[in-house]
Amino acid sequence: MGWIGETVDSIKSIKIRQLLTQAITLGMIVTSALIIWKTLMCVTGTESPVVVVLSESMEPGFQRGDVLFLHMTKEPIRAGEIVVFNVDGRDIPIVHRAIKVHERQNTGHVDVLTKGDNNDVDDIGLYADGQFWLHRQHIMGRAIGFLPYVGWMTIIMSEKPIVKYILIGALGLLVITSKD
């Protein structure tokens, strides 16, 4: 009969109680993941405690696909630190190095200019029109650690959405047909 026939027979034989148990289990897994994410947000002080490097702009320090761990404190950003920032009008965060920092003596506010290690020019061209510096509200966090190449699956799923749908479908089918 084959694998597909066995899977169809398995789905047909599911009882309501078993289906509810599997749905609740899946809900608990999703809820646990969200709780872990929210806890990480509180501990690290950033809305995105983990980001994936999406381009080659930070090579050789960080490669495309590296996962960065972020932390944000009230201390001002210093030149040389790797920061992740969002620019108005762009959805995807950018990972670059702070190359110039200007601290205003009267307010203590810090203006930051960034640049990718592998880029020839600073990031003013990436900022919003008329913006020459990043401010505190643009910076999501400082890089405090990384795992090399772990983020490649995220890149593949965003560049080829069919892979994401196949993976989600396969995981859903696995949950539905499991019998424990």
Contents of the next structure:
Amino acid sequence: MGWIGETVDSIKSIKIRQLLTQAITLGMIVTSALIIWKTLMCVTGTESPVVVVLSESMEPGFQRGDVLFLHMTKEPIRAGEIVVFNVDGRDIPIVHRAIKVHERQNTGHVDVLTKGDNNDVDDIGLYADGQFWLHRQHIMGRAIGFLPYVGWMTIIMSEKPIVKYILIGALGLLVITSKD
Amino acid sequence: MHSFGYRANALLTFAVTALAFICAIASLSDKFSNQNPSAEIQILYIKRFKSYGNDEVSLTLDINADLQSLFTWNTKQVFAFVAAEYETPKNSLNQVSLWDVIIPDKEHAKFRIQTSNKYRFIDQGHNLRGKEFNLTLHWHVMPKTGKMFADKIVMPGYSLPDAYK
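I've shown you the form predicted on its own. Could you give me the structure of the form predicted in complex with the partner chain?
Below, the chain from earlier opens the complete complex, with every other chain and molecule after it.
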């Protein structure tokens, strides 16, 4: 029988009361994760408080798999800041440095040009057709903090979904069969 | 109670907590370093000054800087750049990056370089003739982990010629 047999036995021996307790525990874990995420959204003022670096365009400062913490305030964008922006027609936000800023008198309208530190040319080619500047509405936040390597798990999980299913399956099994 | 899974979980939780704590301390320790960077920039000459739709200048800079004091044990690199900053009737602030460099370590943080502008110095309009502007050396310290920080030295009193060339 061995390990598999014991697992099957322990699944069979589950009582309804225990099952409910485990369902609630699982629910608590999921909701507290959600609470933390939503709280972060409120505190940082941006839709995605944490992003994972996916490209090499900011190397050697940011490498693939590094995690960035974002913050969005009303303070104006200035040259040198690393901003995360969305371009119309692109799904994935880009993390690059602002190299030129032109801010209008009175209205606060701002024209920003960005460039990846590791790229040879600025980002005009990445923007939508006929777009030469980023404006306030494109910018989701500025990077303020940095944690290396932590994002690799999400990269692996999004590129190899099988890993994700195995992981979720294993965790699920662990929750079902655990007795404390 | 003392199953393998339970112990593995306790160990993992403790390891992650300890690592997070050490990262936080490393980031905090940056605050206690003494920073006294210095810089001096000269405009050697104006190569070109024209108006194609917008005013555009090409110039050669002499940059002399010492950013060694920015490096601590938690510093991965320093990104430094020189920007021209000025005000026009249309814009309350124009920041145009002219040159930048990634400094990987302390040994390269004291440098002197003569260079033409790496990025085009273009105004949004025709406001550059006789314009007074600041040259600002910005630096952006990227840590091995934790909070990034930035600062600058503003050098006022530069001006462009009154006529195109």
